[in-house]
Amino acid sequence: MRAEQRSGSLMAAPYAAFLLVFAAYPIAFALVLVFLQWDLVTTPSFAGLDNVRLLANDGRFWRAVANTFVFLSIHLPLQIATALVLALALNRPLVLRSFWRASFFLPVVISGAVVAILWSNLYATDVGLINRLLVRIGLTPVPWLTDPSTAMPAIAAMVTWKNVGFYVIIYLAGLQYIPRSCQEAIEMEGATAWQRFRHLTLPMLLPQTILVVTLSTINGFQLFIEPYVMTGGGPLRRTYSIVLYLYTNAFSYQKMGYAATIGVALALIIGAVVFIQRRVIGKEETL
């Protein structure tokens, strides 16, 4: 039994040393780094809770909270419903069926500041291929990444784009274990589509629905390269985000504890959030 166990502990032991450099270590030195003032060139100095108590009284990071939170509130419904009626699309008998799922996922595996840059062509305001289409057709071209109102929504729904496929594919193999039973007997029963698919499909699809949340709000949270490329947090820090608050602090103002401070109140948003979503949904599974 014991050289058993030493055989467990020998084969763990590069995961455990892996966690240790890559997760425990950097979490550790970011939660000292709170208590700290460093700029990367002087020695580190105590500052108590003096970054806690800037956090506390900073305008521009609760402006970043709100800008994420207007984000989310944008994403997290289109994400859910674009990659909900994908999937049932997709898992119909269609002509090149893995042709389409390959291309749907496509964009899931493309440099995210590849697709920003494609994405801030197509938005622009006189060139772009979204406003040319709007003038033919009669419409006034919109200022998609100059206009406070237009700027948060129109990164939005870039991002659902390029993430969508992944929420696809999860819901894709929710619908593969909904049994043929089921299906034959509420058809039997003489429901309608939307009966089926409101009384069957989306009870069934719950559990990749909570995922499908989850993931698309710890991902919304760590909003960076999009409002980065293709804005730069404007107009009128309209798209300012938490994330692309963090790096400016720490590494065009060289604020490290503050940074770090800025790090550790996101991850407890984060936790919080998730916690609220799970609470709330999960009350929706029992009943």
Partner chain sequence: MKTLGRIALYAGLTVAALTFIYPFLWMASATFKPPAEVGTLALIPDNITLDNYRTMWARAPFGRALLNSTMVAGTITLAVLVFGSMTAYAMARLRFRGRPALNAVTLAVLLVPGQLTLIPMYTLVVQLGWIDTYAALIVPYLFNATAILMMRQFFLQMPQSLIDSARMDGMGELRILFTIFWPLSKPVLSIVAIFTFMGSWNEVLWPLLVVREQQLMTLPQLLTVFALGGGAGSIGVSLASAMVLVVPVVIAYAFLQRNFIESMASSGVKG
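Positions refer to the first chain, counted from 1. Basically, rigid core = biggest C-alpha set you can superpose within 1.5 Å across the two forms. These numbers were taken from a predicted model, which means no experiment stands behind them. What changes on going to the form predicted together with its partner chain:
Once the rigid core is used as the reference frame, the Cα position of residue 271 differs between these two forms by less than 2 Å.
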The other form holds:
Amino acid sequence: MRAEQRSGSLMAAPYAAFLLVFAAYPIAFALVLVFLQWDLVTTPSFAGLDNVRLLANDGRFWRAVANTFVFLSIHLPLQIATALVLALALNRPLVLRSFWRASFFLPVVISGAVVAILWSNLYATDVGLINRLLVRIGLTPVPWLTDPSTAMPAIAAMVTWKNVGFYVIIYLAGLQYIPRSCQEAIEMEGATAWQRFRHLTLPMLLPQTILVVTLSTINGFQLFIEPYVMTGGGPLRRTYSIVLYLYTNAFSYQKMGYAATIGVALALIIGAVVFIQRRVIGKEETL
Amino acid sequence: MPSVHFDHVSKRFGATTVVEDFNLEVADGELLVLVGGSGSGKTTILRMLAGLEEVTEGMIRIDQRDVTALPPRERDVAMVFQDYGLYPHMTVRENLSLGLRLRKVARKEIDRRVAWAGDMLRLEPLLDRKPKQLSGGQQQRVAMGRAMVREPLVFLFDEPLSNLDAGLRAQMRIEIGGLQRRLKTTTVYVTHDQVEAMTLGDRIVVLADGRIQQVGKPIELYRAPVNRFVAGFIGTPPMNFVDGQLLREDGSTVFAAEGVRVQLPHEIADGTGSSEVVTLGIRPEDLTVDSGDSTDAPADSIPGRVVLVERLGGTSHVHFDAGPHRLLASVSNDRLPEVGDSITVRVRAERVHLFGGDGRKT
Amino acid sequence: MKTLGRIALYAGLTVAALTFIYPFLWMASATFKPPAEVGTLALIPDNITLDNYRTMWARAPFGRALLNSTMVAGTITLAVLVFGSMTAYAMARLRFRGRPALNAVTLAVLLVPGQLTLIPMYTLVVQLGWIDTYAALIVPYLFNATAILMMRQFFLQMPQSLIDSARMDGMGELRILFTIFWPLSKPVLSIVAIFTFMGSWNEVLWPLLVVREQQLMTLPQLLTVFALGGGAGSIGVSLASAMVLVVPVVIAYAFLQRNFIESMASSGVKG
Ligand SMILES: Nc1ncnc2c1ncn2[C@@H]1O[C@H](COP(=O)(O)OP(=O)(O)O)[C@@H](O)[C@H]1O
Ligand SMILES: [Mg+2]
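Given the form predicted alone above, I would also like to look at the protein as it appears in the form predicted together with its partner chain.
Shown next: the complete complex, the earlier chain at its head.
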């Protein structure tokens, strides 16, 4: 209908305009900024490949990338394992099932800023709750956030704690799709609980696992508020994250071109890592 | 004076033509049935008349007014949908009155019309329920009530009964027919069910592939189908078709095919050529089954072997093979043959139809 | 054996649940403790005090930040519901030129990481002169591709006859959307509302970039700045300020936890 065509265009026009201004333009301008030097005050100047060259040789940037991989190497296995265990525990007839589920999910709804502030205190060396617990059971306190070797693992553990409820829900949804007949069939074969898990549940949950890996990888590359609040990137820059570095360049150094270059590089790295991960873990499944 | 007028109307979706050069007049107060198989374009035609679908070419007039470019609300038509389209979150009363409220009809008048429709369709006890709390038949009546309260120039029905079970369908069919005769509102009724078409329609339009095959009174379509498609579509059980040839023998014309020979009366044979390749159409009720061998059978009868007998109570269907042809005779119950019996089937030759190679009546 | 297994299961669940809940309980209790007591594990303070809250309230404009956050998240949520559903309705149920392209672009936008566009968005806001305005906090979030796709998916499943009936009854498209589709779309609308509101409520990075004026800061931003700038001075005060952000969310979560879980899980928002 002509009328339909008209109302359709009218109703979609604001969104189309929005996409143009707040999606198409920023994406295009990000690529332009890569070739510019701009402090937001003076006029931008063309910088050729300076930003790219600088980035390639910027030890701080690569430190941040390396930190992210350290983070992921702890966070990913921990996230998958805890989410799986909790989901399996929830996936049976339970008293107070929705209470357990809701309690696991609680940190997900809490602001990352709050969680970071809270855990700074839990991790504090002298007065922190965790060290007090350690001391009470006779261990020595650990300088969680001030020791270069424990700071990033401590943050990784905290992020795992915050997000696990989210992934539990994803795994629970997956578990509901494993047909009862499959479970009964494998039980008839006389499989032990471990064999059932290893040969039925785990493979059937592959799509969910891929999703968990993808989402928490992307999430890991976007790490910002945690180091910003808890460590400022230290000690010895061991918790410096890519986004924190991007933010610092834009906000503290007013280097828009370089910050945008970091953003583009980050997008490319995320794309590459997610692509490789998918190649390695699963051939068939997609989001 | 026709109250609906289709003038060379075509409809295309992209490159596919769905309705082609459609011309039709619907008389004032008439109940016209559009019948055709699934995908033949019935719904599209109805939606174009309703203003829900754009006309690609041509003109539609309602009550002499060109409505081709008008939106539905300015056309003064009301429609009953196959799945009713009732608003699930509104009560029956709200469903009935919404169209009037949006047209700023006076409160009292709305109440009067809702009461009137509620009375005619026995909806009063249901007025404050929501559609989910109603049976299929009740929802159907609400959908009709919603169209009625609008007091439109034209009613449109799109397969309104196809979501009901068989018993209810027959009952609602009678109810719709009765209502329409009382209200005398011009009605276009779409269905794929030829029984519905035959019993309801003042006139019937048979559609195939977006083109009109034939327009006429139900009995005209039954007695004188213009082509093989209409012949096969109208009538249950459907007409038998046998492909064969016309032969001239001793001044008379004979239809001949393997296992089937029928001597044709002059009225039917006139104007046909010799050796012409034709299709013979025989309605199942024009076949009479005589049991026993065919040795002493009359000349215009077909020998056959029974393959299936469907006993329906009043009449029964006898499926039999005549040569390579599987035919069906509709017979009364007195002397039913058994499966495997050899039978002789007599043809009421004055009732057969001949169709040429192009499917048209010869 | 069976019973033993069940005992172990419930013991494990209890430990797990405590792991997630206890830190928040400890946080809540710490805000009522005098500085000397904060480090203790006990949940019930020996001496209950409101000093932390008084200090927090006096040192930074948390009341104003609460107002800002509510205003910003509320406006964004309303816009995403109203404008988003209009867009989704058009994309699902109206045939118009450019619709397939719009669908494709919407899907593509979801694949672009926010960090890619962060700086250009920031420079855009600077050039528009929106630094230290509500516009900077609100306008870039007026539409949400995830929300539009979810609503579109839902609208696609509505029967066509509902739209047809409404048009025959004389309704225009906006009226169909808001009087017919909205009442029938409560599930998807509430999902969208929750994840949009939560996403905005918890967002820190963007406000940190575009707002410097304390009076305009949202809660998580002010909280972060307050804690990092040493304004808090003590653990109790900084946790008390965090409570302003947490308490409304926890109350809402307590009543609507099913909806929260469904909403945030289906959208991928993780606070
Ligand atoms: N919106 C559309 N886009 C493309 N083709 C359509 C559309 N609507 C209907 N058609 C096609 O038009 C033909 C006629 O459809 P329709 O009028 O619904 O038939 P009927 O109601 O007789 O079953 C069908 O082949 C159908 O696939
Ligand atoms: Mg149809």
